[in-house]
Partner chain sequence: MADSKKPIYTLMETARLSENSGTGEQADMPASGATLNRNAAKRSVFASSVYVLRHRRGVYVTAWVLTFGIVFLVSMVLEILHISDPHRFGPLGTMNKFGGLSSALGFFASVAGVLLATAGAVGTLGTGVLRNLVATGRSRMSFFFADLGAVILVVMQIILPTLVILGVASYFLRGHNFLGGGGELSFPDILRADLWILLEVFVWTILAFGLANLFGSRSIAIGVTLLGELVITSLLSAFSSYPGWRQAFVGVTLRQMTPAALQPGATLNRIETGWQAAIVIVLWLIAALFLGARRAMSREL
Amino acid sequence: MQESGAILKINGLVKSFADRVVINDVDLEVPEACSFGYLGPNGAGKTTLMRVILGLTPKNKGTVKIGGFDAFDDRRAALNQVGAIIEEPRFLKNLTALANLEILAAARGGDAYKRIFESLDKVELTHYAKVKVGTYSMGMRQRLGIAACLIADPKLLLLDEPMNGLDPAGMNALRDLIQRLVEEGRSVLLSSHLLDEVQKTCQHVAILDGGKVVIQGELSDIIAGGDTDIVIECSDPAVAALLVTGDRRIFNCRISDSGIAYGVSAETDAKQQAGETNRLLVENQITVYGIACSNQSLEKRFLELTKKLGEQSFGNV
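Any chance of seeing just this one chain in the form predicted alone?
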């Protein structure tokens, strides 16, 4: 029986190749009906984790449950909940999209054949159903890959770097498609290193580095938990920098031709800090032309977290 609120639940997952640990005691929970970004630097173990979930690569230890079914002990029931594209979708290029899906539906059996046209419609390829796949763009092939998943009516889709090679229009179309799938009640777990696109697409994220999950949760909460930059335009940047560097709440103060910028941690009230800096500069006869608190981004938060983990790992060597 499915655990309430979670379509995918991973506990204590470990995967190693020889003496190299690629997935290191990972816990991960993907809620129902959500878009979930699984992020990490190249070589962080993103694709390996998806392969373990699907049983394409054996685990060393840990549990994976899909829709409440153990992915290893009850493999058939678990995988019936899943559609997946690992690396990129593969089709017979000299056949039409319709013919490719008919072959897949015949292999799958059940009601898969009845869902072919519905699936093509969902990915907006109905008008290209009888066009040879070899003429498709990368974006169209990605959408056809998702149609191939949908003929099984999965509750969870695993997409490995789905936006690689797409132009802006293709990314926008894929983003809209993922949103529609979530609105249907499906969950989409996608791995990516295109952080700006993940920020536009996903509701939840997990950040992986060195085989470990650094943080996971709602995207808005994770971004809000990061550092903030305060940017100040003023008449004398050099003196302004000297004045503010005595404040222990700030770090990484930089000088430019037009002013200064510095960071404050999430524990510091950025607006209050900006106001105090404004007062300090004015009291010291420095004209302030403007103050802004920079918007947080997933990319900035990602770099903060992976850098911190890297520093910790280096210190333990």
Contents of the next structure:
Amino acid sequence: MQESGAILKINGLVKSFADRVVINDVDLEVPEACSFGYLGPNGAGKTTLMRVILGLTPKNKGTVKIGGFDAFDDRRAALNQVGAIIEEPRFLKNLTALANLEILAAARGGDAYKRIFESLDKVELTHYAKVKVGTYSMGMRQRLGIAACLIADPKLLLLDEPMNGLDPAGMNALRDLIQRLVEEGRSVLLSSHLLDEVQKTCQHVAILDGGKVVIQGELSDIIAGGDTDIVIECSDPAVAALLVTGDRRIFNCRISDSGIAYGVSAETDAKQQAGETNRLLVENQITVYGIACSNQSLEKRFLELTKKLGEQSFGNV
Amino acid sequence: MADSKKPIYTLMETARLSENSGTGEQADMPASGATLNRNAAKRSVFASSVYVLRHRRGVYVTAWVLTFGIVFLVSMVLEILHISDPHRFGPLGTMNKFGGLSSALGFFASVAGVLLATAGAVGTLGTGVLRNLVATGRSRMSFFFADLGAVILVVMQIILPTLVILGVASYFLRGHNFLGGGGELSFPDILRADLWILLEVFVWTILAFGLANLFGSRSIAIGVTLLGELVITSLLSAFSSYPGWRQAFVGVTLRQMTPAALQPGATLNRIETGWQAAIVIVLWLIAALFLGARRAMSREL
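What does the same protein look like in the form predicted together with the partner chain, given that the last one was the form predicted alone?
Expanding to the full complex; the earlier chain stays at the top.
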């Protein structure tokens, strides 16, 4: 029943609350054994999408298939392959971690009960299995949340803002854990505001804006498909800036004490552009000390795609 | 989480060993002290609901205090008074004392039932755990009925021993023709009183469960149920006009079904027939459960 190597396949999904469309005709494919970042500004519909997938809120239109099973018509079979943390891991704080997992295992049925210790072991919480969850730190609760997901032996994990509230060590540990889960052949769909973390963690991303997926694919392709920054160290930045701004292919030119920087779009060959700028500056008796081309970060690409780049305050020429 | 790929110890091996032991007892996990509970009862949704409800310690202990605690304490005081001055104070098992104690138990046990029902109904909803449970793919209806069953079981586990102890103590300590005792207490009197208490507790418990699911709020459900049980029932019972309409309210019906043993000397407008009362009670219960279940099925989590 598996379809074309995609563990999660969403087609034409629509979800609205009253007149407000939160998920607008979303198509999404999460490949098997990959970490998939699902990014969007606040209110873009990231959490709602996960809640629709899990049947926590009804959809208006569209299909969701998990491992080939329809998430609405064949809900039990579909969700048997999914472990999820929505917003934050929630547990009965007056009970121990072990009791909480036993309750979830009872709801799961099957072999979930036998996987409790394996899951606790994987997130290194076995020593705290009999400690009440109310005494856990945020990082421990996140790990317990992942253990709760793992008792289902899921092919797909849905993690909503998993880095929230974690300190740098916790983030690093979670990143390692996600990496290991992917190495085991599982897919992890994670939403996050922390774009830097997503860039470090995910192989694939989808960027959401206004309830629509504006782009999805491999992270490297998406970043490469964006603008390139060219940074030039030179002897007379002010004159250099005046010279290059005549070129229509460049934008967002900034001046610093040591030189200038500007962006070129994906359609422009950045290296050739850098060479031409070098020649232009040298011809005008400006000494060039160094030139560097760099692709944008995911954050810049995200802002560009979600039309918020204009809000940035650079010293534009 | 440095070097996190290496397990600290081979837990799975220990788990497998304990699983194969076939003792049905708890298997110790030596390195951590953690144990895999082998109790099969905890491995169903219903058993989990019972477990969660029993571990709402505040509510659970309060329910015991409101039922067993009150009956035990008052019975002890009455019997000590009787032993200290048998001519002035009658024994526990006079009709008046049994009636008074049973009436009080009926009320406090109903309150205990309401507290447990609302805790059972919205316990996992309020903590957000219901979301995790529903995300497993199991139907919401199964959690609704598991919670309902758990509430009934736990309430009965608290009420039944209390009724048995009160009944046995009253029967064996009954006073024969004690002056002012209100008549001799018989076994059928005790049985009728116990059945009425069970019915009253059951009805208010189910109503509270349905309302808690409907509102999604424990405090509102407790408030509305107690408003119905205490205020509306008393107000409607006080009016003498439109007896038929008044009996459409479940609280009035229950009050009019109160056995004579619990209301010695009272002149109540008895409900016309038993089946009328049954219809009123069943309709109220169905309505509460239907509304609660419908909301539980459609609630955004």
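Fair warning: this is a prediction, and the values are worked out from it, not measured in the lab. Between two forms, the rigid core is defined as the largest C-alpha subset superposing within 1.5 Å. Positions refer to the first chain, counted from 1.
**Student:** Relative to the superposed rigid core, does the CA atom of P168 travel 2 Å or more between the two forms?
**Tutor:** No, its C-alpha moves less than 2 Å.
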